[in-house]
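Only one chain comes next, encoded as structure tokens, the form predicted on its own.
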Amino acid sequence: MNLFLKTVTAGLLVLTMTTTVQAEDTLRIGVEGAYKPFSWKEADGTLKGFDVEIASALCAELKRKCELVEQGWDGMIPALLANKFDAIIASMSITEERKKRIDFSAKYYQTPARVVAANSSAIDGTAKGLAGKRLGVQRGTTHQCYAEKAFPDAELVLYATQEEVFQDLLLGRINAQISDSLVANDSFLKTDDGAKYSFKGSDHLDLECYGEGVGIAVRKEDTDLRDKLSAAILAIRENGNYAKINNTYFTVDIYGK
């Protein structure tokens, strides 16, 4: 091989190695941006919320640059499988049904679901109380799974986003809704619009639908990334960074038991 070819070959090798390192240094995270207080978008387009800050803390722990990729909930798993991003940090529950297609890190939080209806409503959050009532739920979520199982006689009304569920509850198009209790409390009940509404019935924690908590979704073949993310979750729990983020948004530790 002559000197020119050696130089070109060496240059290509350096370029390839540099490109690989840069690609590995950036971790692309799929987020929803429509699930306050876990993720939402400011007027200027900036993504905020618990999930967003957890993503940033985990990337820092892994010494990798975070690139947030906004994605609608319905297309979240297909986008992961299509390599649009490397992981999902979007309050996605770890369920057996989802494990058929993707894998998960260890959980990073676990909170119950609850039913919300107007204060004046006789709805008590039970299957009997919701029979014949219009129950709003975000489509394709664990809440849809649970509503179909626990409230078979309710009329389910499905929505693309949780924000749309709350809007139609206010407009009287549905009689009640079921969602994550923290989302319902912080994004709806604490607002002026939500003052005439309240939780109905008890907490809902169903292993079949809600799984073992909320984890970070990755492709099945990305076992190394899965394990590193699980270790990073434990690390930010131990070093106090998780608590700092948690306390910014919540008055209790939402990690769960």
Second form
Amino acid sequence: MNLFLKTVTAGLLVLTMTTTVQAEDTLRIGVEGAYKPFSWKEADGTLKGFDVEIASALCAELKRKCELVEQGWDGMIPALLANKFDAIIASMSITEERKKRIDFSAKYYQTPARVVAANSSAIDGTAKGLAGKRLGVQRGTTHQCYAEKAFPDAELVLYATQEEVFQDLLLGRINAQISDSLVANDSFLKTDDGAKYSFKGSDHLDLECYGEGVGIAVRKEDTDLRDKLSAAILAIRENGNYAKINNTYFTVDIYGK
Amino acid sequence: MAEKTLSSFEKFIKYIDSILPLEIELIINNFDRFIYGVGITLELTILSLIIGFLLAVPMAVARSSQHAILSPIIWCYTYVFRGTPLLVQTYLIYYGLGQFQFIKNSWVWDSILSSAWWCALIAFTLNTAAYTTELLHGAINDTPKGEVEAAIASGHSYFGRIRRIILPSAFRRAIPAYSNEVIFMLHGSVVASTITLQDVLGVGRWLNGRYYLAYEGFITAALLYFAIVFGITRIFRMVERKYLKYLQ
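One more: the block was the form predicted on its own; return the form predicted in complex with its partner chain.
Let's see the whole complex now, leading with the same chain.
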């Protein structure tokens, strides 16, 4: 019994030591990997994309070693709260609803959402035009919040990833989808498959659902990390690293005003 | 009076809310969606079990018959469907079949495969039919030799034996194992939520996604599944008490 207690205590000690060391040394960052051009996975398993490169630029700025942790979108906030990683850099919009659970750095980009449907479709991106239509959105995104608020008469169809939304739009199972305009343009409309589809209607902005841009999520108690990340974002804006990354993916500056 | 009970109910909810780290109010406000989810789950599970069973009975008889062509074909089918995960089977039907232009252009696509509900029903039915076939095949093989010999001696034809002696006794023997299959199928039906259907888990995921919650949707779904399984085990206990009485 005594030996057992000793082993358990020793084990616990080692455990606490390793976790503190880990928490101090490496910054673990949660990324999604299914949200082109912001983050996607190459055939060889490496993670690529705007979010991923911003993450490494920020780590360089903070002079910290970083580890990317892949996490499905559904479980992103729970995993952050469960200490699976320390920050989320995965195109997560800063909204009031999310702020109840987690905290955000300053924004690192802000792009509008738009509706996509087939060229021949009469859908015009308005609530009236979408009434009774099947509208695809990725579950747990700001678009789910917005679609329920702005298109109450549309039939909402929820998907785990944005890639599945585009796939079912191609297969004709949904009439339209709403997502980030850059994502829709880059990973769908620009491809051969997407040629028969186009943006419908204008930009959708909504403070309640879409918030004030996309930020880096951290746990509420990590205010120090939050402030350092906010400062690092401004720093890479100034030293040109942001522009360099921005220009490899986009033709316009996506930081917004 | 009615107003007073309502407010005390609300007070009770507020109290539960304050002691549990869960958003009970959100669950209660959206409970009608969960009830709808229970409907979808039961509909898919029960229909696939019924159709799967009806398919499994002739397949099990053919598989046990040592027929030179039918028996190996059915063995292959059950091997494939028991050897691959239900999730993979459902994905192949839902996303895979749509990649073939000739399927997409045919009537099968427009009337059946374009609907997530039908895709789920087809996948679930083929899956449970495979398991049930093997289960009944085992029960048929376990038929006591004496029963078959007595049937032959009293002049039963092959199909007469199957219908009047072998199947009734095999069904009885298969009841305990089949109750497991029913529960597995219910649990397997959560796969429906991955192809956009709003079954119990689908509604749970919707709730989590809509309000950026971690557990509330899953806990509610878990409790609902638990309640359904409780009902299923009760029903099977009754069935066993009736049909397996001679063993007790």
